[in-house]
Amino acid sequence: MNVSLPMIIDAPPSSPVQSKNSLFDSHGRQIHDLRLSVTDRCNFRCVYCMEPDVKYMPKQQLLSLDEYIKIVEIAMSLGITKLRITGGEPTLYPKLLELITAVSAIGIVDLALTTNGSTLNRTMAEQWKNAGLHRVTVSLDTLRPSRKDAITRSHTTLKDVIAAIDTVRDVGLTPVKVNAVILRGVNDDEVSDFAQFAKDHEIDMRLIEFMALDAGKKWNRTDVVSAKEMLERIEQEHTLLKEKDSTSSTSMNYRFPNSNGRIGFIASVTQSFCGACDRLRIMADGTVRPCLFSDDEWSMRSLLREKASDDALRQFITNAVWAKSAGHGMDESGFIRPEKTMSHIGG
C-alpha cells in the first residue's frame, strides 16, 4: 500500500543525533542489515510459503538492475553494511551475476544470497565467488526424498540440493547456512537428522519455527514446534555446546564437540528477537518494509523512476525506518498476521 509517511524528527529518543551515514528507528535500534528481494517468482511451491496458483507481480512493476544498484548505494550511505539478496528464488533473476558484481564493487562489507539450491551448479557458485559474493544460505526442509516433493511441490531431486550445498561450501561461500522450517506432523521427526547433517557436511543448520507467513493462511499455533522442544529432542542424541551469539543474531547457535558443523534455532514465534532487530526489507517492486510482520510499507519505485535526488531517497528510507514497529508478538493472543507472504516480501 502507498500511504503518506508521518513527520519524522531528526533523532530517535535516547540515541545519538542521526547523521547521513546512520539509520535509527524510533525505538533506538540502529539498522545495518538490508534484505533486498529481486523477484517474487519461485520454482518451488513450499507448503509454508506459496500456494500452487500463486499470482506474481507484473514484471513492469519490478525494479531494474540500475534501480536495485541505486538502492544499495543509498542504503550503504546510510550505514547499511550487510546485504542479503533474496526472492522468491533469486537465481531466477536473469541479471543476478551483474547485480552481485555491481554491489560488491560498491564495497558492501557482507554480501550474501538465499536460494533453494535447485538450479545451483559449480560454475554458478564460482562466478558468484569471483564476483564478490561472500556467503550462501540454502533452504532444505527435509532429508527424505519421499517428502521433498510433498513439501516443495516440485520435482527437483533432493540429491541435487544437497550437492549444491556441498558445492557452495567447497568454493568458499562460507559459512554455508541451511534453513529448515519445522512443521509439526510434517518434518519435526527429522530434527536430529538435521543435526547429524550439519555435522557430516560441516555447515550451519538452522531450524526455524513455523511462522504466520503462509499464503494459504492456514498457520496455527499448534503447528509450531518450539526451539526449546527441538533442542531437547536433539540433545537426546547429540552433545551440543552453546555459543555466544551477537546481540543482533536471529538464531541461538550451538556447536558440536568434534565437528565444524553448527546447529541453530530461529525462535521467531516463541522467543522473538525484535528488541535487537537491525534489519530492513525492500521488495522487488521497490516497496520498503521495515518489519517482516507488519503491514506498514511504502513504495519508493516512483521516486526511483522519476530520478529523485540521492538526498530524497535517503530521507525516504530514513523516514520508513523511523516508523519500524517495536515487535510483532506472534505468540500473543492479539497478534494480527501480515497479509503478504515471505516469497512476496523477501526473506
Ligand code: SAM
Contents of the next structure:
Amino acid sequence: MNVSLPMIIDAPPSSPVQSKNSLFDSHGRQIHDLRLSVTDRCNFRCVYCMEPDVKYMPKQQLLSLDEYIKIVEIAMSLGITKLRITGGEPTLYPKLLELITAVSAIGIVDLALTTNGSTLNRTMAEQWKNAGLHRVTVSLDTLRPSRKDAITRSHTTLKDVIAAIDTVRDVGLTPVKVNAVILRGVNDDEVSDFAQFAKDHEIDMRLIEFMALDAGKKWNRTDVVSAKEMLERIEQEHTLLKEKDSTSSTSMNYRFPNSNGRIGFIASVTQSFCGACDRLRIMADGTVRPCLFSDDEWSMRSLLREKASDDALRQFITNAVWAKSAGHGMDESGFIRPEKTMSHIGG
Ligand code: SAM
Ligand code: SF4
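Could you give the coordinates for the form predicted in complex with the ligand, as opposed to the form predicted on its own above?
Now the complete complex, all chains and molecules, led by this one.
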C-alpha cells in the first residue's frame, strides 16, 4: 500500500521502502530495539552528562501518556521487540507506572528501564514488576561515598542506590545491570572494585567508555579509559571467564568462577559497535533519532497531535530508520560531536 504523509515540515526524507512489519536501514541493519525517553528532567547532574544550568524542553512539547503508548504500538507493529524506558530520569515521569502497564499489555517481548536509582524503593519496584516490567538498569559510577556527590552533583547517598540495586534484584527485575561510566582521573581507580561489587551483589556490572555526549562539551579523547585498559586492570586482581556474546551485543561480557555476577565492557569509543546497532531512539518530545551521534532527527509530535493515521506514523518511522547513518567514528580524527546530549536524547 502506498502511504502519502500529510504535509509536515519536519519529516525524514522519503525512503524507497513502504512500511511493513520490519524496520531496515539503508545499510541492511534490522532495528529491533527502541529507547524511549519519557522526560529530559533529572535530579542529578552527572559530570559526564548534564550541566547544573540545564535548559529543559518546554512542558507542552513533551508527549502525553497516550502519545507514548501510540508510539510503542506503532513501533511494535514494525517489528520492535525490545523497549527501554529512559530519560533524563524516567522515575520523575509522573505516569511511569501507567506507561509500564500499558506497554506491557501490548505485549512487548523485552521491557526494561534505566534509572539513577535515587527515588527507587521496594513498593515502586514491586509495582513495576506486577505491571509487567522485566528488567532494570541502575547507574552507579562510584563505590566511594566521598565521591558520589562530586560525580552526580546531588546528595543521594551511595547506601540508598546500592539498596535500590539489591531491591530490584530481589523483586526479580533481572538480570539487573549496573552502569558505570569510567572517567580518567575521576573513578578509573575503581574498576577492580566494580568487579568485586558484581560478584558480591550478583549483578551484571557494565563499565562504559566516556562518550562525547556531555552537556559541558568537555569530552576529550584523553579522558576516555579504553575497555582494553579496564580489562587489563581488572585481570590483575580477578579471574575473568569470557562469555560468548550475541551478534547484537553492545558489551563484551565476562563472568567469574563461583559467582552469578558478570562484568561487561561497553567500548563505544575504541571499538564502536555501529555495524551491529539495532537501535532507534525517540525523545520525550516525539523527536525520532535513528543514531545517537548523528544530528539527523525529525519530530513526529505534530503527526501524533493531528491524529495522523497509523499508516502515516509507520511510514514516518520507516523513513527515519532508512536514513540512519552508518556509524560515528568517535575515535577518528575529524569526528564532530553531536549537538545534543545523552540526557536530552535518552540513554
Ligand atoms: N537517568 C538515568 C540513569 O542515569 O540511569 C537514565 C538516563 S542516562 C542518560 C542513561 C545512561 O547514559 C546512564 O547509564 C549514563 O551513565 C549514560 N551516559 C550519560 N552520559 C554519558 C556519556 N557522556 N558517556 C557514556 N555514557 C553516558
Ligand atoms: Fe541524570 Fe542519568 Fe544524566 Fe546522570 S546520567 S545526569 S542521572 S540523566
